[in-house]
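Have a look below at one chain only, the form predicted on its own, in structure tokens format.
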Amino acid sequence: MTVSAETLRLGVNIDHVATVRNARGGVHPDPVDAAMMAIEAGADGITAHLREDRRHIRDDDIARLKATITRPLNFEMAATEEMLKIALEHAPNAACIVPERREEVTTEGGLDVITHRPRIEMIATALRAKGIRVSLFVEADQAQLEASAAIGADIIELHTGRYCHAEGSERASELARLARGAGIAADLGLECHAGHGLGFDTVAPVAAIPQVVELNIGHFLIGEAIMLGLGPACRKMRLLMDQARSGGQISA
């Protein structure tokens, strides 16, 4: 399966705009305003993770995002009854089920679909019945990808953190693993996304993997927004993605 350059999408995660807001209290900066700025700068979708402890995005943010933004909303959620109820209430375009532990600073790895299959399958079935696309955040592991397809997921998002943190030959090996995983996902009929830790210096090789149709990027862009502004940071990321896809080279 091959994917054309034109289909590579940029999803912008606005969680950490809410982190800054919550550090001081009040309403500024507003993640909904940030979402609209990202869309104006070329984002194809917006991602927001409503964590169980509400450390950044809050319930009212999800409601306002759904009512306001002009691009698809990707709702990241833990595999819990509470989050399922919220997803069903707001009916985002997609719900991405991610592993979540209260003590972690950020998502530390892919979802173990095999071990938690009964719960994940139950949640996926309920989401799909509501017309919500089901995405699973997983490692580029064949067994996990096959389990994701077996429970009826529409999308998998490959965890790119290990690739981003690696160096030299190890990074090349991790990139190859992602490319193999993307190929397996496509052969299984799964739409393939990727994300976690991607920045200006790491995005191009992943963007060049032809089966990947969407990259979801958040923390790096919000950090760069402090220096460049959110619009310029999104536009630079969009340019790097497009250049990488049009060149068609996959290299470390």
Ligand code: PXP
Given for the second form:
Amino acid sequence: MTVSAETLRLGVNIDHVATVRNARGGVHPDPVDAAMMAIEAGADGITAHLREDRRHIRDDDIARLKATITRPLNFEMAATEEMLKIALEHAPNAACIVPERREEVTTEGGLDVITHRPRIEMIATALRAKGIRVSLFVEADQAQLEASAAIGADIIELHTGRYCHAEGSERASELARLARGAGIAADLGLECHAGHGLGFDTVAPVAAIPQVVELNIGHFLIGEAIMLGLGPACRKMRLLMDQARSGGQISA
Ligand code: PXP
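Please give the corresponding structure for the form predicted together with the ligand, as opposed to the form predicted on its own shown earlier.
Let us now look at the entire complex, which starts with that chain.
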């Protein structure tokens, strides 16, 4: 299957702008300003994770993002009643259900959809009824992907953390696992996203997996914003993604 560069979207996660803001309290730097800057630099969407402990993004950030940004909002949330209520209130374009507690995590780090199926299915059904696309952050594991499809998820986001942390041949086998997972997801009719831990040196091989249509990237870009500026960091990431997608045909 040939997939053009345009079909790979960049979602910029602005959580850690809020981490820096919260280190001193107050309003600076503002994650909403950062989101607009990322969009101007080519981000196709903005991701924000409202954690149960509100360690970075806060409730009013979600309201302000929803009111301000000109690209889709991907709301990351735990599978709780509290987060469901907030998601239904703000109606983001998509809600990505992520594990926040150790017992919700599979052996490798994604959401354990099999063990927690009743709760996740209840939340997913309520979100979909409101027109919110449901994404599940899972490992590239066949059984987890099948469970995700069975509960009616629209999207799965493959956890790229192990791939990013691995080195040498282990990284190659983690990449192969992601590619297999993306193929399984597509065969199950699931839209395939990927993210966690991606940076300039790890993004290209994941961007080249044809079934992956969106990458969500946060910590590295916000860190790199200190070095390059947020706009240039997003533009460089976009270029690396597009180059990888088109087999290296786009030049800087
Ligand atoms: N995707 C999901 C589902 C996540 O939970 C996170 C981290 O919040 C990311 C992507 C982005 O990860 P990172 O900040 O390491 O780029």
